[in-house]
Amino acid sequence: MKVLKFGGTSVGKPERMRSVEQLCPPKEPVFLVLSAITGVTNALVEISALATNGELTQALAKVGDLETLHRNFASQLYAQPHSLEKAQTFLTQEFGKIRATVETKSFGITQERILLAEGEILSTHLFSFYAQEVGREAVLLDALSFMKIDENEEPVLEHIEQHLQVVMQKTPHTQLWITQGYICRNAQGEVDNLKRGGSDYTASLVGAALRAQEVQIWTDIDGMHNNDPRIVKNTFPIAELSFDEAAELAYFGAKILHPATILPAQKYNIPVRLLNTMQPEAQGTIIHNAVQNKGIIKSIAAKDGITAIKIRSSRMLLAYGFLRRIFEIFESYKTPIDMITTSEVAVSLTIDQDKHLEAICQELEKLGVVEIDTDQTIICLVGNQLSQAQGLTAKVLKAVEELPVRMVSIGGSAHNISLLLPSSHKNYALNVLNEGLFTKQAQHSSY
């Protein structure tokens, strides 16, 4: 069985919902994740911000002009009169219940998680309808019925692989099972999601359930680039990909995956497969557990929104147990560090987390002078084996010489060097990487 995901531009249009269908082997078995139709999780966002601020008159006329996005939706996604009549009766009692949960008195966190679990909701009994219309035995599984998430809010894979079995057993002859992404249920049994970029997440978690031959992610790009499209021109996909490659990509900031998504299928060494929507002929990319070139750096990714962090203390100087104690106030805070660095008397990090940053480091200047920088961006090349690569970390920092690289660090991971830098610079340093590292290796980066 293979698992297809397809995010919010594959089923933004009614043409593309159907294209969706067409990319649904007929003979063999499929289970398909689905996000919400383009902008509806924004519009549901909002939605909940109005809400929770008391503002119902708003909030309202936002569900209106939701509801007659979907309905005008239908009446274009349709041939049948009786698959039209089936979905806008499906409509009026859904928009009955988003309508209810927005005027709950008391709206809240728990409110707010029902309603971001509606455009996956919407989208998929949509997609069900027009998939029964067309002949597919097709099976509309809730995925709140087998996703959950754990009081730290980390998928219970026992769990779902359980349920799910249970679920689809009813239903043995089924070819085409349909689910929704993103959502799922927390420790409390209460309606919760995956985060926001989730359906990819839970695409991997189901295929490392089901053991699945093959987990395909299908976007509006044709694999990953070798750098980001929207910024350096003559980019190219890189047709093969190690799961620990993929990851530290995602991680730092590829958008065409979500960071979680590698690790349920690297458990079980599930292909994972990076495929366009809109040029499904194109070959995309494999992620596997194939031996990589040694010492080639892959792609680039760019996470923005880095906060750079410096505690200087000479108290540092021959003494131990001084990072344990830094390492643990983060650990208070729940707050994960991306890079270090250490000196003889200071320490350098950085977070992408600010929301404890404060407290943070009121606890640091009890151990010595701290220093902040925000909107600093950490500039992630990836490959394998690149630290044994000899004269590689000398062209990277050739390449970024005229900028203020604030660290480096290499060394950490086999599959990465990275650079931290302002914000401002970003473009211009994602640029001369590009130009410096892959004008001679393009046609060795691509395979």
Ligand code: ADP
Contents of the next structure:
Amino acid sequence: MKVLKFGGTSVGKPERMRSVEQLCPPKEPVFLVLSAITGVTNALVEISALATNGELTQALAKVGDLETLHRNFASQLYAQPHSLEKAQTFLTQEFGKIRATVETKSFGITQERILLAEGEILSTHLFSFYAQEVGREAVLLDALSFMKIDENEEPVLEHIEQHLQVVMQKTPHTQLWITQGYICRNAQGEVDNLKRGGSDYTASLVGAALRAQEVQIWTDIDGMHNNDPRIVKNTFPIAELSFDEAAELAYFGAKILHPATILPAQKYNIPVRLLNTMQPEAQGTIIHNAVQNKGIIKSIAAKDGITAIKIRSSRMLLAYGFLRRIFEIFESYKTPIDMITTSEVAVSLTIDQDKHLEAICQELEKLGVVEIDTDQTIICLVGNQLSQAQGLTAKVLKAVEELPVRMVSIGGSAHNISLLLPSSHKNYALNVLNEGLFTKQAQHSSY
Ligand code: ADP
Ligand code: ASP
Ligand code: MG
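The form predicted together with the ligand is what I want next, because the block you gave corresponds to the form predicted alone; please supply it.
Complete assembly follows, chain above in first position.
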């Protein structure tokens, strides 16, 4: 079984949705995970914000726009009036539910999550009517009946595995399974989601639950590029990445993958292939256990919204147990630390969740003088066995020599060098690093 996930742009137009069907091999079992039509989740976020602020008229006007979008989409998708009729009946029913949710008197987080789930519910229904129209024996599975997260918002793989088996056993001869990406139930059994971009994560969780042969992430670009193509010109796709390299890139901001996508696939050694719906013949990127191309940087990613915290204390000098006390404070506020650098009298570390920043700082102040820098960006350079590459660190630092680099982290793992700098310098930094590391000369040199 292969798991194929198609993102928002890949189902974003009726003709694209038709090509999704064409890309599903006809003679082997395929499990399809679909995102909402491009822009729909953003619109649902806006509608929720309006409803939360009591701006009901504007919220309902936007619901009207979404309904028109889906009705126009349906009217272009199908060849047979019968399919269109099915879709129109479904849309009437679903938009009735959406309006009722928006009109809920005490609209809150529960209603917001119910609304956010609608994008994927709509797109998967429209697609499954199409699959039936072209004669596929397709079965649409409700992701809410098997996708689950716990009280820490972590997916519960055993639950997913067991419940997926139960629902799939009802129609064992099906060749094309379809489900919604992104959506799930939480520990309270309410509708919830895997955070923005979460359909990738659904695909790898389903892949792990089914011990799939391969997970394919189909998107609008021909694989993982060597740098962020939205910021740097002339980036190029990378043919092969290891699980660790890809996980690092996804976690540190390569938008092509949800940050947690790699972990479930890696657990069961399931290859993940990144492919382009608009250019299906392109090779894309394969992510697997391979360890090749030692000592070169393969790709650069950047993660914004980082806060740097420095704790300075002379008590640290020749003392032990100081770091433990610092880490315990972050642990008690369930706030993960990304980067860390130390000197004999100070520690600098970064977090990307500042929900408890004030409380954390109050506690840290008992240990030393605390300084905070907000609006920072981590730039993460990823490759394999980077410590074996002579002169590589010098090359990286040379590229950013004009920039106010706040932290540097090397040696934490064999495949990562991280830099922290103010977000205002991010675009420039990505470009100079690109020039310094990926010019033709750099690519072919062995460092
Ligand atoms: P989908 O809607 O299919 O999930 P996304 O928009 O989430 O697609 O991800 C694809 C986009 O990720 C690309 O269009 C590209 O702009 C962006 N991106 C950012 N960094 C990278 C990278 N290193 N390699 C490829 N794409 C990247
Ligand atoms: N539709 C969701 C989003 O836009 C999930 C996804 O596309 O992966 O974030
Ligand atoms: Mg995405």
